[in-house]
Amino acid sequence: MECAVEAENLVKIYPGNVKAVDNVSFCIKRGEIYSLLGPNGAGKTTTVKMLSTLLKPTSGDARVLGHSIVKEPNKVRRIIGIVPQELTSDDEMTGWNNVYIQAKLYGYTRSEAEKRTREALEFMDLLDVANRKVSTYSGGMRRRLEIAMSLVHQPEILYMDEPTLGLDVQSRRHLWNLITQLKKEGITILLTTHYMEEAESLSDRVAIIDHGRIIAEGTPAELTSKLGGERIHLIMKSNNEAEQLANRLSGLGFNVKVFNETLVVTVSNAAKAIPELAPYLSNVVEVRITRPNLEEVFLELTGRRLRDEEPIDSFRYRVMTRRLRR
């Protein structure tokens, strides 16, 4: 399938020497999902920055339905949509002027501004809030919001930079939905995440980036295929005795990885295996049995585990401190 979004080399250096992106490449088809899996810090939304023009590559291209973002960057404004991680809305408008305002900018007519705002509020369930006060809005309607504000134009592209961030789980879910039904709709959707169950309950294919680079891609399914068996975690009370536990393990022919004070024992049959480490588990403070995951795969790969803690309240957060510095 044709390419939406195709990235080349893609390097961002800020100042000090800092690289956000590394040689970053991959190829989004035409009406897909495709995420970009990672922790804080990865180079997720400053690869997203890039391909929406907001940030100029240090080297490297990208083409948005064949412009370049380097030398066409007005014509792929034109035919992208984008929700970034931070609030755009204004708090003390209206949702509708909110969304009326971004047609307009757009350059439409009163009326199609109009019939525009109506149906992208309507897609995303806010028509019936329309006419109050963003600051009166819950964090999930408040995301919806936001994503109606990129789609008033009907893009062919949406760029999506953590849309779910420091959501409920019922609003998550609710989004996750609405995720779904753009790509319905045939819209080509950019997702970055660092929200695993994210990640492979939405995703077409899926982009591992740490560091600034990729270093896994596929559909979640082929990514986590290439692990095999299950996982056996053992949690201690310290790296030291963990590391301890390691080595008898591996004295009697286990397969073990230790992640500080975790030990990760990859076994064809945890049911099977667990009798016969029963004897070695005396100091285990906590047993979890785990099938693989992209957490796993992310896991494998880095070292590391993919962290999901955001704070509950971070819309709230983001929102007084917009008013502090007003």
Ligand SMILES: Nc1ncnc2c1ncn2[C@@H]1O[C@H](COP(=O)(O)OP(=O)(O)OP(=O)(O)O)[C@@H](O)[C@H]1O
Given for the second form:
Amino acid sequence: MECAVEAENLVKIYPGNVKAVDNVSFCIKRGEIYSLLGPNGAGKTTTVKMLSTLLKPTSGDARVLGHSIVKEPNKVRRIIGIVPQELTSDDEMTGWNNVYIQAKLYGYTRSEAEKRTREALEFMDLLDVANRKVSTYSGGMRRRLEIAMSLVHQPEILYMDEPTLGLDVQSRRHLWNLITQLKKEGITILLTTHYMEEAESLSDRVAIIDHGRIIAEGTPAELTSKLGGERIHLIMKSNNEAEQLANRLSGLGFNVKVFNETLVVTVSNAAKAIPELAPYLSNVVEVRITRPNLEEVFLELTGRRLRDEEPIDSFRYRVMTRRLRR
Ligand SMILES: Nc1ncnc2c1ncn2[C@@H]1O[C@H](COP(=O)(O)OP(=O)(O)OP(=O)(O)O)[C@@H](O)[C@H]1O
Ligand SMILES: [Mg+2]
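Structure of the form predicted together with the ligand, given the form predicted alone:
Up next: the whole complex, starting with the chain shown before.
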């Protein structure tokens, strides 16, 4: 197996003894989209910064197309593109100039730099707004510009640190399509995200990272298939109530787990199980039904959620619970 990026026992300890990355190893195969999925503070940015040579590892090393990030940082910089988590474009300049300056920084002649600027902007669907000041761009356009800036030197490997952070669903989908196009061009992509839908829909393989460690790795299907079944989340007023109901339901033979005030019942078919559960739901505040997804994998492994998010169907199920209570 050929790794485009191979991290070997990477460790980063910040001053104050903060172990941000704790012995992380992985292999990103050529041409794949590999995602680091984890909550705030998991160590994603620190990992990307080490792989980009912007931050020296406390110990461990990584090879980028065979070059050590510790011993050959200059070679590594030439072959990677970086889209950092924080926006770097100058919003007083036009989109064109932001990208053009990057191209000049890489040492291209004027005509070459112009050609590459045009190509990068065209690829990211920004050519028609290229002469506008960045301050007039939408959030999605701004994020796309950051990617265009990272593409001018035609990197073989692209790191994107939370590229869709804070974008609405439509802009996020647009970016997902463009990221898929980049993969088709043969670029190897390392993506970090704490959006489970993003990791699930884009990645060939996902590493789930928490407290600086990789706690699971595989294709999205591999990771979720281990869970099986459908999940009925019963949200109670308190952990105490959740525990009480869990005891009753497990006494009836249900497979139940409690996470704070939420009770998760795993069943093979939620629609069939709900009528059986109905007599016990009088104190339930809300019911959610989910199929196994990466969020569930994270919950199963850590007992915590990746982030608090209103599921699309929550209104429907709230109405349903109200009906059940009558
Ligand atoms: N310069 C620093 N000095 C000290 N601690 C730091 C520094 N940068 C990050 N940390 C800590 O290291 C840990 C990992 O941070 P990091 O930014 O890598 O996480 P992340 O997964 O990218 O999080 P987010 O989703 O919020 O971007 C956190 O506990 C953070 O507080
Ligand atoms: Mg980060």
